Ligand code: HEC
Amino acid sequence: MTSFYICSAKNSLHSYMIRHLKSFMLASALAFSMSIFAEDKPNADEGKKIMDANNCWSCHAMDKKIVGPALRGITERRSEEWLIKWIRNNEALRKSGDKDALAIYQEYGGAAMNIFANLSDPDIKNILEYIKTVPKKDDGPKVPVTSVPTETGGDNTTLYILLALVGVFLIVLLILNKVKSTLRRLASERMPEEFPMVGSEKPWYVRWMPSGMQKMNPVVLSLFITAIVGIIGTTWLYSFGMTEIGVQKGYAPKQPIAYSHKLHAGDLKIDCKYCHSTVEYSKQASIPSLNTCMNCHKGVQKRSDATSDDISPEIKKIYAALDYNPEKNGDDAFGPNPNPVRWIRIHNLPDHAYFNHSQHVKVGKLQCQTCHGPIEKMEVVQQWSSLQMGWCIECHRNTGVDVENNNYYKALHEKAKSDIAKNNDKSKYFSPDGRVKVTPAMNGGLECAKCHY
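Which coordinates fit this single chain in the form predicted together with heme C?
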């Protein structure tokens, strides 16, 4: 009995298969190809791109603590699920009461990481895959500052201009030389007595060429050389203009008082906003007045490890600038002739560009370090980013904003919700894998007038 059933079942399956052989083959081919395409294995190269575009390396390195923890071995320390949640929205994870998230936040003295609402699960898996594959000793794509360049570091414009002038000078020299020998040849053809032929020896630059080139038609040869020199020169000039002109990256002037961010913001962990107090509600971050320093430096007159009992010469400069006499107490310690310190400004956009700190720190919820680098590690502040237009635009295209929990985007959020309800089409606000893709660019962040007066 049983065997009969099996047999007939087999039979019917068989005949069914034969009848539908074609569709079976098609379907299995389809399934096979889908299994190739749909299998989204994490891709390290993609991961690298995503990390670069999101400025992860301004706060992280592979093997070193900078602003955030070293990332090597992170996939062994934490579960993938946790990492996905953390990287996308560490604030939400902390609010959910996650113990690990709270612990690491505390460990880093409440320095918060950015929110990356725009990253999908596959994006983050790609990132983790990349982190797994970065070879040892290669400390991530961007090496954190340890030594600070000198005053003129990063501004090589004068040198480049000089080099260009030297090049032009050499070319003129060659042309003159050529003209001279042509004239000489003509002259000796017409007046052989006065201008005897100076031998038919080839000029030095011809003798240097490989023999194949020496036999070429001189016109073709010079065109050929001009073309090569032209292409190389133009490419260099173009990339020079795009990336170098006006770029002050690395600029780190010596300040009138040897104030150290490493000491104050790093070791002493003074909050950036204690001194740059307007950064959350105004365009300017502002440089603190010396009175802010005096909250501590009336009392702190030298380093704790100072060998002498004298007031530190650097602190004396603060006193001198305020016309403050540390021997006296009370109000009459301040004399009538203050002479403010002139801090040298480091970051400076051209007048035609508009940049607003509160928009980025309060609305965009960005950390200072994303743009300014590991300031709390710098003895002398240096300009970390290029501050070029391309830098602004790149970030506006790639940084996701948390539309849901941000009043500034209320209107956009409402509009998105009603759009989706009306057209039943999410594609404008969500990518196919379901992630929110609202960037500053979508909110007008690429309009010329937003950044230019």
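Can you swap the form predicted together with heme C for the form predicted alone?
Chain alone follows, minus partners and molecules.
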């Protein structure tokens, strides 16, 4: 009997331990599952960091359409799976024939979103979670937009009028002085006792000469002085005309909108041809329209290092010139009263000089810095080179033309190779480094009609 109770107690204890062990294992499994779930749950703070690091706000805003669509409610308009594909590689999604992807691409005029292949699924989920949590901002006062100056530089009319008046006064003074001298001479002829020195005094320029020259014939002396002054004056005027007139080297005027080439071409490494889009097929490099600026500045409204959230004053000038209201969307943002910006021309060749940008950039394969200097380092653009004829001629004589890798010069290249094969190192096209030597001067680049017509 005793053994029966002992066995029963053992069985009860065993059943109790089994039940509690099962409960413990179930609780542990549940806790583990919850920890795994917690780790997989999207993190809005991480999403914000990822968006800031990838500069997403340059093209997107939460509640208004700028370069890209407004982000608020994006998770309600599209599935999470679709958004992950779109954000990571929208180009691949479009090539797959996805209708939504193609529609967005067409809606925004073919402006493709950047590819973010480096973002993982959790990264994109964090971004989407952050977008869900961004609170709406209260409508504040309208963004003040300053007016853009339509003209720059002072008006020189007053200065020219003053100079003209000074010139008139000098002429009147000379005439009065001549009248005075004539009257004194007439008076001395009638009353020599009262005006004994009048007519007998030597001119001031004669009195300053050595005594030997004072005895020279007045006519010969006048011709001699005129010749000396003429030679000196002509030499100075020639030098002045060749080195100063029309030469604006170092000219760096203040523009109506302060555009930094150092920031855009240097720090951001924007290709010059993005703004000066005609440089490869036109004589002119073209001044980019403000619509080109708006490709970026609909969304980018301040410098990345700016401490204030306000729109940059220079970008406000762009908005003012286009009559653009950044608080509105679509075509309604542009008003009916745009005003052109009066940029100040820096590089200005004489009318009789011909220069073709496409010939030098597309055919000659010259870099912009060849003529314009280190433009990517200039906060304020200046004329780097003199742009004088001698400067151009020196370049045409010394700069080699790559005729070997340019189909435009295919005929010239064949001609040069034939001449080298015939005359060896006696050929004018021969170069010791084994390449064909051709300069613009050798190809007619010094003919007057090439640049003057």
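Think of the rigid core as the biggest set of C-alphas that the two forms share within 1.5 Å after superposition. Keep in mind the model is a prediction, meaning the values are calculated, not measured. Residue numbers count along the first chain shown, from 1.
Q: When you overlay the rigid core, is the Cα of V380 off by 2 Å or more between the two forms?
A: Comparing the forms between the two forms, which are aligned on their rigid core, V380 does not shift its C-alpha by 2 Å or more.
Q: Comparing between the two forms on the rigid core, is the C-alpha shift at K48 2 Å or larger?
A: Yes; K48 is a residue whose C-alpha shifts (by 2 Å or more) between the two forms when the cores are overlaid.
Q: Quick one: once the rigid core is lined up, does Y324 have its C-alpha move by 2 Å or more between the two forms?
A: It does not reach a 2 Å shift.
Q: Once the rigid core is matched, what's the CA displacement of V436 between the two forms in angstrom?
A: That residue's C-alpha is offset by 2.9 Å.
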